[in-house]
Amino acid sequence: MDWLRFGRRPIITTALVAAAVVVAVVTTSTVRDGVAVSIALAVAIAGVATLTSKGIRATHPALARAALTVTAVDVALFATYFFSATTNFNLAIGAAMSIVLLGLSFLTGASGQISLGNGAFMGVGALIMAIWANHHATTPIAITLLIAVVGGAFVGLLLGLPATRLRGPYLAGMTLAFAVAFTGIVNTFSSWTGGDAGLQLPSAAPAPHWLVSFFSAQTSLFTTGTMWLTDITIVVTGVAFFFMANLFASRTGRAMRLIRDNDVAAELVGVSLPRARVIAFIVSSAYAALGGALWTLINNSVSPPTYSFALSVTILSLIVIGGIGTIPGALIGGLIYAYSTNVISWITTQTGLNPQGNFASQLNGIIFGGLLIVTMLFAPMGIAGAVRRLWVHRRTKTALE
């Protein structure tokens, strides 16, 4: 028959989608819930079908990345409905941090440049978000986030230009100076930034009516609002990861890795080292600013002392633990950061430590330091690198057998 010429996969996919729609309509209590569940299941099934199609990664890699991104975002959005407000809040914080880690992974892992100032870049995006929202409260969230990204990219350009003449510890020293000076710069313009006290957003981002209608009347606005902010963060994170995945696979990404491995060889094949290094700084600072802006949106305020040199060190530690130069490593690092607070609370509860004591206050640094040491000893390429190595080893062993 003519309809068989397309193969069995489209037919199976269509049948699965139809079955999922029927199950969703039958098992849900309202038509609205049935439509929402049907859409979520249909998107997930279509994404998995695309990813498992024969040769799709080789012939259409961008389509495969888009399918993976849409599927992951769809599953994450669906899961937030069942999570508590605290879990959603932690998930949003981790997702925003993973964007920052992704930018640093491109700068350090791809181009080989060391930065100790990404915490300050986060602060730039956070302050731009708060300042713009206080003066232009009616601006859509998407536009405000884009403004923060552009501002972060501009600051990255200013630091990237002198960075073209610096390498190794000298480059790290320059970014360190920016991280240390950030708080002083903020206090100098306290009339705009609020100084150490920071700024409060004029109003929280309320959940839309159609989302609130999915919950019962007894559900608090805090729960629905937290879920809405988490959903926004997840969507933005998915878009950021998709663009970075394509950037890693592009000609620019390959040029960055060549510079990291052998800058002389890169120059010989026509790669402009200054231009590539400036681009890496711009991308990294733009991603950091986006993560900082999302933090402001999630917390509904910004506190400049949060974006200190200690945060920059934490960011660098997280990307090394997750897997520097890898996209999954940024996601792993973000999740570790998001739920580290829960781990610390569990440790203090089980051990009877005073949460306000000096030792308990340093547990965050102790845990990250311990993880960093263990990672360097047993998985130098980070968690993502270790998993990839085990996967390749297993496939090789299976092929030989």
Partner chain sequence: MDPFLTSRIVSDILGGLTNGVIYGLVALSLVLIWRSTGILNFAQGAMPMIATYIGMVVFAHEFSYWPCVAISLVVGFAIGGGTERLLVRHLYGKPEINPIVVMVGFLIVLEGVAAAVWSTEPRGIVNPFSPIDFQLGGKPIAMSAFSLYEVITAMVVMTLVAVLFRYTKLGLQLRASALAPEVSRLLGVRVSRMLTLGWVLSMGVGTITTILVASNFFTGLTPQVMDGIFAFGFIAAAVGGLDSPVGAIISGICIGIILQFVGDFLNSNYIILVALGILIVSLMVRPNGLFTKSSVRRV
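Residue numbers count along the first chain shown, from 1. What you see is a predicted model; the values in this text were computed from it and never measured. Rigid core (definition): largest C-alpha set, two forms, superposition within 1.5 Å. First, how it differs from the form predicted in complex with the partner chain.
Core-superposed comparison between these two forms: the Cα of T69 travels less than 2 Å. When two forms of a protein are overlaid on their rigid core, residues whose CA moves 2 Å or more are considered shifted, and I373 is one of them between these two forms.
Comparing the forms between these two forms, the C-alpha position of Y339 differs by less than 2 angstroms, with the core used for superposition.
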Given for the second form:
Amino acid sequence: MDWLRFGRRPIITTALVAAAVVVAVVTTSTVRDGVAVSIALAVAIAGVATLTSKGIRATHPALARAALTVTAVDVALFATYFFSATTNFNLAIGAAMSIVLLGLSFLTGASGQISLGNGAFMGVGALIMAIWANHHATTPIAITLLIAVVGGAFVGLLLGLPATRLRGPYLAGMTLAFAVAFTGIVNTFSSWTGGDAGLQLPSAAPAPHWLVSFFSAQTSLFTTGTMWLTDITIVVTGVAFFFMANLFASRTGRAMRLIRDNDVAAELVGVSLPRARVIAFIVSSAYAALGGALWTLINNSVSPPTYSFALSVTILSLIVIGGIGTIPGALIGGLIYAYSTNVISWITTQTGLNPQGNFASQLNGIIFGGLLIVTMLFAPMGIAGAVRRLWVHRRTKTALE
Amino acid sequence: MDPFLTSRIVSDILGGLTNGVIYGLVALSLVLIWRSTGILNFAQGAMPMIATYIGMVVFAHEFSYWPCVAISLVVGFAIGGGTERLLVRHLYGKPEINPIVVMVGFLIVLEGVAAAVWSTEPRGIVNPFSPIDFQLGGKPIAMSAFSLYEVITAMVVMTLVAVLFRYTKLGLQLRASALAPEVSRLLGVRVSRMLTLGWVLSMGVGTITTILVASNFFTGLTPQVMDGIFAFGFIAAAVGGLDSPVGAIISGICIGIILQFVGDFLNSNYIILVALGILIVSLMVRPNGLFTKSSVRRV
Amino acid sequence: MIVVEGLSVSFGAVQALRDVSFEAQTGKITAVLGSNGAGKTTLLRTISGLKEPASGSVMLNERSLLHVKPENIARLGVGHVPEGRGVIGEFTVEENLRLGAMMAKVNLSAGLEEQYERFPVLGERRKQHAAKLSGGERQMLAMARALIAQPSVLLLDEPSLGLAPLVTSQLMHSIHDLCATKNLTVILVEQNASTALRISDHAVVLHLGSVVANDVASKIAADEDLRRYYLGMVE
Ligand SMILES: Nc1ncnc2c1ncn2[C@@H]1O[C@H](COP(=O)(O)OP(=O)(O)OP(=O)(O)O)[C@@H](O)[C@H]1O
Ligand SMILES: [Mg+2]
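The form predicted in complex with the partner chain, contrasted with the form predicted alone above:
To see the whole picture, the full complex is given below, headed by that same chain.
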């Protein structure tokens, strides 16, 4: 596989970039498209080149993470150009979900605790997004998203402050109570939240003009399709993952893992346990709120009953199946979510169940609940953990030979 | 005092008591399992729900109310024991989140299966107790034959559990197994059996609670009938201290009464918010619960 | 009588016992001596079934105790007073004793009376929580709790730990008397070798999991090398 490590040979990189530009210019119909495609290709190649440079992960870990993020986001953005509107929509929903999963993964990975209320925290973000947009339509999307994140963090602080100071299942129980209560709370403030009916955004978030005018041929994709929203979601997801990867690797992150593994030792080296646990919980709530806010953006509306206890359980199942405490686990879980409805309806048709029947409507819960149990019993680190184990196993085997 | 206000207050206390004993029972069943196995059973509402469906719905055509109650109880015991032996046993000594996640998964599976088999339509359970409020001086008070039945049953169950734990050889062994499993084994106590028995007992309490809730003319039995009540029960258990059975019962009753006042004098939408508020404040003030004497931390 | 043969026990990579063999006779006190980490506690825990051995066997009167659960070994008449006494602090003195009497075939109140007679302090404080007892009182309670079940074998893990010298010697005397009057098989684990050797009939010296000496107590007490190198008895 040595030929893959082309980052060690700058000449190859340059040649590849040049070739890509030529191909792009030749195959696309207009100059603007050609420029766009060649930029995308060049970024991807540069990113891969950085990643494959010798020793980069050891010497410049942050740069390597940045390169990985930029490459992945670049490729995903490029792909949305070709996907159908439905695929893009699913992708956006799944990407936003993976942000939520990442937050939960961090909470467990860092503090050994778990939240059963991240669906409700998503709801907090989703509602703040819609309420703010209804009152201040001119605020840029990025700012509104940030406001939703801060709101989620604040609610997290409120709930997490007492529970995270305790060991044991207090946080889980409390967040469960919050999740069960969420729809009731939304109805209490129905003049703000619109109650069960929810809220519409005043207008679909439009793509900026300079971007639309840049692409001559595919304008309609931007304005009418979901591609623009998908692209925003992908960029935000990239930023969220990059930030989290750095947090995982930082001193704070390491200190938190120390807490999870051995809280007595952590206390001895001077890590403040309650503070670290509260921070982890706040980060997880903020991430959930961000995911919820993106859902509002993608759907152009918010429907509070979506954010039920069942959603919280789905979130838990996804991250457990993907690999709790890991970063790739969140991505895997998000992908599963994007396609789970398809898979479940496929199962329904394959088994000849009546799609309107009792059993088919409960299939989702039964399958996710069952997977939750089975994964926790037999592969507690989920898919990501299993893959990593296989990988390490293979590497040590080759190293031994 | 204004006679109208007085009767309102009396009604709230009586209505709150009826709800409160239910929360207290749920809290008690959670404490039984927490003390013996260190697990907070998130399926504590769903497991007896299945037993109640089997006893009170499947057999409703053949038998009258009381035989059905007996069947539900037996099924509840069996579900408790079976779950401990087949599922929970693999979770002892694992990281704290493993049992939480597994029991949440179990909750979802059980609720899904129940909805698949019996649908989500509420099933009324015909019982001998009238839901119509008693009259006192020509005015109704918030106490009916049915709520009297609820309160008395709850009191009897609580007393039985207390007597069992405090005054019997079995209770001594159950408590010892929870406090010091290894020492208990050295003294000949069959600790593993005691753990199973803890789950069996807890499911007995849970099944009686679910039957009481589902027999209510205004509620009926649904797969998710215990979800909200579980939340209140957990709040009561956490406020009272997960280690304290007495605390669980007392705080359950207090929370029931307080929330009844909130619903009557403020707005019923505020009930759950106030309940969360109570939980947050009490955990801030007394993290180990209002009724836990020692601040022993389970590690 | 307890017969231990070729017993090896390990905790992962750590081998706590290697090929340990000895006999503990009925009606006699067998001392097991050795410094910290010698494997004394592990030996007792293996005999009472809390730890599975890697190889070897433990026999109680010709009956193998291998793969028998601790609660069943206890029911066969093996009383184990564990390291740190294992008194349940949340229980009252009497509840601790009632727990000990759980599997006894004798009458409960007669059993309680017998123990209160032997240890009058316990009788005075029967309604108090065990957490409130002093170290010596706790040791008495632990002994009483083991004795109330009428065991034929008594495993004692460092009973003198944390006790004043006077209390220790009283305790040793009562162990000696008990053994004689009830015809018990006593295995007495001690770091405090001189005290233990004074009342023991036989002694086994462990070092890093292996038996370095196994002889009559008086001979072990007289062996200069053993005293100096393994028992820390330098005068
Ligand atoms: N649970 C355990 N896990 C790992 N190693 C253990 C465990 N218990 C004991 N050991 C090891 O086994 C060896 C023997 O320990 P043991 O407790 O039997 O010693 P001991 O003779 O009773 O010492 P002490 O006089 O300090 O009580 C030690 O090296 C100890 O580290
Ligand atoms: Mg020891």
